[in-house]
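We begin with a single chain expressed as structure tokens, specifically the form predicted on its own.
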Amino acid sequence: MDLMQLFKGRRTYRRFDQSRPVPEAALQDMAQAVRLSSSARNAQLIRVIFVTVRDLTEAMFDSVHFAADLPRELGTPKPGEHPVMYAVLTYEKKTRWVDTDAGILLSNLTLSAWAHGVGSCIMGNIDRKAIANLLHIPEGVTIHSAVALGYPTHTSEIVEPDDDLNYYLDEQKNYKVPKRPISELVFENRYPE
């Protein structure tokens, strides 16, 4: 797939075909760009935790938080929606780098899911306690955050803005995501005047 390509259609996804797991090779390719992953010093503090298995997916599925901008009706996958996967990531010691070096694996980790077509949904917004009882995660580790993931049953969209950079949803609840111009976010050589 072209990288471009890639960029473009790694958006966030929030309903998912239940019924299709999210097969060995792409848990292989997901788990190899965690590893890849740089991280300051080399350090690589981050671990991450596949959750595979059904009856942990659903109970994940109680303790995430979907679509803040969104009303709960639609921005929440309804049954037969829901992640069949989440990766949780979590760090023993806290650096100055930490979360960058978790965004760089995030992105790492959701375009090799959807280098197979897995969609992903980034999420900060969790019960981390109830997660840590779920996955007995001990005392002195932390969640940083987890990530949904499964066949998107939508498409999500980048769209030219207007006033509003909001993302919406269509008549058919597709996603679409409003982008500013390069213009307005990358400069040459200094900050425009």
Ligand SMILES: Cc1cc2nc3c(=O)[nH]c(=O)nc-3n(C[C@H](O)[C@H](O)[C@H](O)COP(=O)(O)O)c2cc1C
Contents of the next structure:
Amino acid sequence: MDLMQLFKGRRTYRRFDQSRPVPEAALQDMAQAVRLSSSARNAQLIRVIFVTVRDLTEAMFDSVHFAADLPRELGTPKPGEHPVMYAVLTYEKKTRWVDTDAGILLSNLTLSAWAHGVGSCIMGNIDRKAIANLLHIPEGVTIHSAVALGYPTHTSEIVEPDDDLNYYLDEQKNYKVPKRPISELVFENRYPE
Ligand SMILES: Cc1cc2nc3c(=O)[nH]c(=O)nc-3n(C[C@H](O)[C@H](O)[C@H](O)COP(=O)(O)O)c2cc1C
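Instead of the form predicted on its own shown above, give the structure for the form predicted together with the named molecule, please.
Then the entire complex follows, led off by the chain already shown.
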């Protein structure tokens, strides 16, 4: 896939075909994408747990919160639309750069998933204590974030922002995600006045 198409398509997806598991080839590429991530001083401190067993993914569902900007009946996936997999990022040693390392890793992971048509939702609004219990994550290991994954059953399209930057759903319940124009984000040679 063309790189810009990959960037455009790798949006946040929140409803999935729960009858379609993530295939082994995609899992392997995601694992490799995790491995190839850059990290400060090449310390590679982040560990990722792939959660693929249905009992656990269903239990994970109760510990994650979808779409804070939408009413629950619109933003939270219904039975049959739940993620079929999660990736949970953890670290033992907090460094100054752990969030940067995690961001790079999240980007690699979600892009490699999307290259297989697997949609994702990066999740920071999660119940870390419940997830730690569920996945036997020991004391001293911190959960950074999670990613919900599966084949999406909706589209997500970039639109021009008007009054605000809140994402919303159209009549077909497809996502629309406002992005600021390049001219507001990227400057040449000097900061604008
Ligand atoms: C660090 C981070 C945390 C996020 N946490 C959540 C979350 O807890 N729940 C959720 O539904 N979406 C979450 N998102 C997804 C954002 O809402 C989404 O990225 C944003 O609306 C822009 O959409 P886009 O990813 O399609 O560009 C998170 C995204 C990031 C980068």
